[in-house]
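Consider the single chain below, provided in structure tokens and representing the form predicted on its own.
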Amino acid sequence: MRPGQPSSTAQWVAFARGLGPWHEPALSDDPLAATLLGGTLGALLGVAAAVPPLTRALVRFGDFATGGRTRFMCYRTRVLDDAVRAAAAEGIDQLVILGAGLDSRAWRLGSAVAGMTVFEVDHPDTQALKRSRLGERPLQAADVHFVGVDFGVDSLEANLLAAGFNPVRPALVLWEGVVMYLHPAAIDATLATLRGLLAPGSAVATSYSRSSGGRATLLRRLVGLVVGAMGEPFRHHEEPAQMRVRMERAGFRVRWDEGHPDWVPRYTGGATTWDMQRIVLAEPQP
């Protein structure tokens, strides 16, 4: 991201997430997306909510322009919301969101986060925008801590501990929409930090982009050029087998690894062959 500015891709993700319930009611509803975005994108979400045909057109255009990523973000939100609900049912009471962007789970997931302390980790510039737009909106989580981290400079471990993270208690970590922007060494370093911080019973849900499985190679390259021009270039893609090796090498056991072909029939009863981005859920090995 550009210095002194909030993440552009975080705003893109929030916009796609805000479209979700208007084109697929089974997907997660994010009523705060328009508020967090503000400006033209926030207003456009308001219009889309009132005019369903416009929503469908926006989703189709977004999928065409981004190689299917717009629809993927809506499914990704639902999958990770369900992971939070499952963690709460297991008694996990700490939720860490790495690269939180304009995430709103602490304000919208109700009983799933009612007993959780949420640690939102992100660049201070993005957090400043988010906090200004949230204002005094009441939490649904037990508590939230904004952990400002410039990942190229600051220590994730030190800042989390200083914010009150308890390494003795289990936690769920969401690493959503971040890995594809990192170099492999940075991914491995973060996984090593998490392995050292997380207690038994914890889990890490990580979204990642495959090196194959997309639609048009040319379109994929064009999307890469666009996000690069936004100051947030794609740097990493890998296959599920490689991701499994990476997680195991870092001391994690993969519980599941899923993508669109798993989610579409689960949530909407349809089918798809598109499988360019996935989520892996792993837990610390004993």
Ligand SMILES: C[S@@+](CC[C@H](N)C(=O)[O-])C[C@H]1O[C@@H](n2cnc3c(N)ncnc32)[C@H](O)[C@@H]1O
The other form holds:
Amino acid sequence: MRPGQPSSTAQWVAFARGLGPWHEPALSDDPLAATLLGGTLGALLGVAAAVPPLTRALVRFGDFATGGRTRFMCYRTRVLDDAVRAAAAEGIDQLVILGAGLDSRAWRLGSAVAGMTVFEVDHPDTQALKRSRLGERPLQAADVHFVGVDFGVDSLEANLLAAGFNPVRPALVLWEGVVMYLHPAAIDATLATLRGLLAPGSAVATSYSRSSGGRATLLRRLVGLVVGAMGEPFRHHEEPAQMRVRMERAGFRVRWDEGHPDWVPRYTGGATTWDMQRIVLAEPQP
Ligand SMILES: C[S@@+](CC[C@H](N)C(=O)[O-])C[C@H]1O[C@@H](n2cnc3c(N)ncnc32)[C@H](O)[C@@H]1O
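Which structure goes with the form predicted together with this ligand, now that we have seen the form predicted on its own?
In what comes next, the whole complex appears, and the chain from above leads the way.
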């Protein structure tokens, strides 16, 4: 991240989510994206809604040019929305969102978050932008706490506890679109903190990027150059087997690990071999 500035990738991810209906009408979209973005990107989402055929064509081109990344983000958001719904059904009432960016779940997931206290953990510079854009928008979660943490500088554990996180009650932790920007040591350190902090019955859902894949690898290099120019370079990609080892070493058990070949049939009835980004859901080992 650039000093004193909100995360650029958080804004681009929210922009991609705002284009969700143009990617896959069957997926949930993010109706708050334009509000949270404001500025040029927020205005562009408004224009997009006004010219559907042009938007559809541009979205298809953008998706091709980024090797499926913009479309993927809408799937991963939907999968994690469903993880929140499943956690609510299990009675989990704490939701921790690491690197929350412009995540809008606390303001849009209705009954799934109505009984949850949400802890949004992010860099204070990104949180400042978000809070200024949120204004008086009504919260749908039971409560929200903005936990300012500069990963690698501040203590995640101390700041979460100071914000009222209850380590005796189970929690769902979402880590969406963040670990690809971290060094492996920072990923392991965060997992170790979570393992020490989370009560039995908790779960951590982490989206990650695979390290293999022909054309996709070339495109990732190009996308990597772009996000690097935004001040947030990609730092980490790995295969599911390595991710499983990482989770187990940190004291977690993998409950599931899924990617596009699982989600496309589930949500839209189609099929794909595109499998560059995945989500692993792991729980603390007893
Ligand atoms: C690609 S964005 C993902 C945002 C959000 N999870 C989503 O999917 O919309 C990465 C997030 O990591 C946060 N981040 C990056 N470096 C950070 C740091 N050193 N400390 C705290 N947060 C950081 C950024 O502020 C940003 O919100």
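Positions refer to the first chain, counted from 1. Remember, it's a predicted structure, so these values are computed and weren't measured experimentally. If you superpose the two forms and keep the largest set of C-alpha atoms that fall within 1.5 Å, you have the rigid core.
Please say whether, between the two forms, the C-alpha of Gly38 moves by 2 Å or more once the core is aligned. Moves: no, less than 2 Å.
Verify the C-alpha shift of Val245 between the two forms: is it 2 Å or more after superposing the core? For Val245, whose C-alpha is compared between the two forms after core superposition, the shift is less than 2 Å.
Core-aligned, what does the C-alpha of Val51 shift between the two forms, expressed in angstrom? A shift of 2.6 Å at the C-alpha.
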